[in-house]
Amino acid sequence: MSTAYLLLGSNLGNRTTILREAIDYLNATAGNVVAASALYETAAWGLEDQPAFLNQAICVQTTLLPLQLLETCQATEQRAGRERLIRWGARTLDVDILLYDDLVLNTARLILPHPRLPERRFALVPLVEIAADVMHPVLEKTVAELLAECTDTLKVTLTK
């Protein structure tokens, strides 16, 4: 059994309501769904003209290898309606994992731990409620130090 945390997110459509469903396809087809953060309205990154993300992050218990966990999450993401278009546009559903064990791997179709983690505000603030003490296998930092030291100067903000 491995650990995989994935981060959720969607600025297309009813944006709760698409996440509650990935969590509980998810749950059917990945693994376990052992926690999940709040959901967090964070401004756009990367291509920031677009409406305004829900992000989410949960920690699955998995038997999925890494490739098969990708598969299973852009699965999600199609049954979802993603399209996509444009690098960092608007979507109704994206599925990143962020980390998986203490996993380092580089393919074509596949880095991990998430290469660009670091450096999201919008991925740290919700990992960091679910696994603040969860090692990055490369930097040898916390989430929550990562946190603590990230740049990212976009607004995330806890919803109601």
Ligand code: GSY
Given for the second form:
Amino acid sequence: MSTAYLLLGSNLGNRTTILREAIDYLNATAGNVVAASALYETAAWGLEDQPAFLNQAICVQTTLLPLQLLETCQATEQRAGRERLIRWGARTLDVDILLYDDLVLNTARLILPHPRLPERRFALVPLVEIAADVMHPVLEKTVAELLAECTDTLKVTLTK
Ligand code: GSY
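For comparison with the form predicted on its own, please write out the form predicted together with this ligand.
Shown next: the complete complex, the earlier chain at its head.
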């Protein structure tokens, strides 16, 4: 059994419902979702002139191998009507694998840990809620340490 941390994000449609349904689907197909952060309203990163995202981090106990988990994440995005139009553009659902055990992987399809995790407060703030002490296997720092050192200034707000 492996432990994976995923980040869900949505900035199109009914974002709360999209995230809730994505977790239900991942729980049925990827493995047990054993922890979920609160929802955070986050300013768009990359292309900043687009609606704010809702982001949420989850922890999944899974028997899927990394590429199988990636396919399941992509199937979850498709189910939410995700269209891959422009890079960094608005989307109904994005599901990224942030960490998978202490695996380091560098392939054309998947890089683990997620290569942009240390530079994104929208991922680190939700993740620290459920994985503060988890080690980044390349940087050898905890998620809490990565957040403390992150220089990203885009707004990340806890929703009620
Ligand atoms: O890479 C995830 C999709 N995404 C996001 C996101 O989830 N949240 C925020 N705040 N900005 C983003 N830009 C992209 S692309």
